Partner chain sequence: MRALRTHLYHALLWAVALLFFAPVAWIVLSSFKTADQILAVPPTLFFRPTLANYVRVLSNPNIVSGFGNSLILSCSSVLIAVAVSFLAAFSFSRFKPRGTAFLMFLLLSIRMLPGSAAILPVYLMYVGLGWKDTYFGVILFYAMFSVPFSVWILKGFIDGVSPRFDETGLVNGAGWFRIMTRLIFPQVMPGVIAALIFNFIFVWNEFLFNYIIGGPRTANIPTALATGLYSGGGVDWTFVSVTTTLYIVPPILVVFLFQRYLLVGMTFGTVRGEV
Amino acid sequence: METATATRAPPSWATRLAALLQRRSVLPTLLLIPVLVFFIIWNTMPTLWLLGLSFYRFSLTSGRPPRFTGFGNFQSILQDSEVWLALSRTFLFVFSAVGIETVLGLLLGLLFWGSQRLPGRRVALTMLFTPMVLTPVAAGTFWRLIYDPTFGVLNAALRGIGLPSVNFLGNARTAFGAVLAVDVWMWTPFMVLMTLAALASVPKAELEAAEIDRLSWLQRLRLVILHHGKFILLLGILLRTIDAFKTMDLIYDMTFGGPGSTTELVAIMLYRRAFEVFAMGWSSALAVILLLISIAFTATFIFVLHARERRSQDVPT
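How about this chain only, in the form predicted alone?
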């Protein structure tokens, strides 16, 4: 009597894939693969290429191959007085812009937070957040026309009240303040948004308790509001500091770094050396230095953020 042996067909690729996806440990890894590939191709590899190129003397217009110079580009940058002047203007711009935006954002955020039933509040918030969604090039073109000494709206208003016209972007005394005002106008809404997010994290029970205890507005702001919302505010300050430090397109569209070098920030200098002079090795070294400065900003923020936690851990129990 013959016995027939039943043979099973091998599972299809779809069945194998479904069985593989059912494993909880495999699915998160598969979902991360596209993100990791994108990050490696568009972030890690260009950064490593930039770091390697910073040790070479290379110009796109010389026709010669890259020549290894070690830390020669970094030494040249540190000895360049124009770089130090551009860095000083950049730090002045960053601290002025972020400081003003933080103060205005905190005040406007508290104003909108305390006016929940005010008519037209949503319309006012929408209008306030409008500059933040504009591209820097569009905002720069828009304000360059407003500042124009001949047909600009601002100078027309000055002439209307009997004052002479002012070349805001062409005068070395007013150009830096003019571009700073545009950056404040554009990014103060971001700090308002961060302030509203910080205020939303404050427990209502503590606010009610502070009101029952008859604490003043400044005491409630310091002891309750800032106590719970300071981490979100610090995050907003960090993001604005890093973004302001690399500001280039807004100012370049308005003044091209002029008049002279009055508004030439370090990012504009980097752009000119890389894409006008084509000194790619020197520009790569400067980009590495700017990257290290941004990392220092982030490390300082993390240190401040966790300072209180470390102090509480050091207290003996």
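Can you switch from the form predicted alone and show the form predicted together with the partner chain instead?
The following holds one chain only.
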């Protein structure tokens, strides 16, 4: 109010502040302050804490103060065969889940390519995409009922065609596959979505040219569709890989990592050691290792993004 009336008077602190805030040297930083505050309090500080704690022996249940052990935790992790098993199980899970989802997603995406005139297309696509927005806890819990050896609908179907019932989640031989199948059910729609996006990025003119040139179906797929769509597909595969690596609630609610430890992925292992056993020092060290792996994933993702930007700058449009 004061600044509006006092035109002749020397500029008040408010106008001077306003002018300062508009300056190009101050504004960019000013806009970043809220995010930086968030970042420092909820990310940098905890991460530093984590790093520090990974060098200590610290259990919340013992009541003893943390004791410095140097690289002791890391050493015990690297020598722990269970950790290596969980890691290799995780990579097997990621590899097979992403592989199956990519192939299925590609096929279904190609199938849905010409679906523009499908009656009720929007409802059909909503149904197809529903699994990926489902609450993982709810999905995992309910699949337990579907897989149940006596009450489950899946075993009822098996018995219906004369096969013996299978305790899918309780049997060490089938549990991993059963859990994998649920992940495939949940995330294949994502790869369908990415395939549809990739197909939409193919220029119509080139497809028509390919048709006139009488390229075979396979040639068309390889030379035209994959050539234009491979970037989007690659991003989809990368995002899915990162997400599969993080899988936790879905499996935890189905099997709690069991039977034995046949479905214990590394994220579940970390959860159990940290929040069931409360071995905080050891868990921090494992979390640091996972952090390094995630940073490698992120770097790959960004590298792929930039590779495309560089290429699209080279080619004049």
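Residue numbers count along the first chain shown, from 1. Throughout, rigid core stands for the largest set of C-alpha atoms superposing within 1.5 Å between the two forms. Because the structure is a prediction, the values reported are computed rather than measured.
message: After a rigid core superposition, would you say the CA of Pro203 moves by 2 angstroms or more between the two forms, or not?
response: After core superposition, the displacement of the Pro203 C-alpha between the two forms stays below 2 Å, so no.
Core superposition between the two forms, C-alpha change of Gln116 at least 2 Å: Shift of 2 Å or more: yes.
field: Angstrom shift of the Cα atom of Pro34 between the two forms (superposition on rigid core)
entry: Rounded to one decimal, the shift is 3.4 Å.
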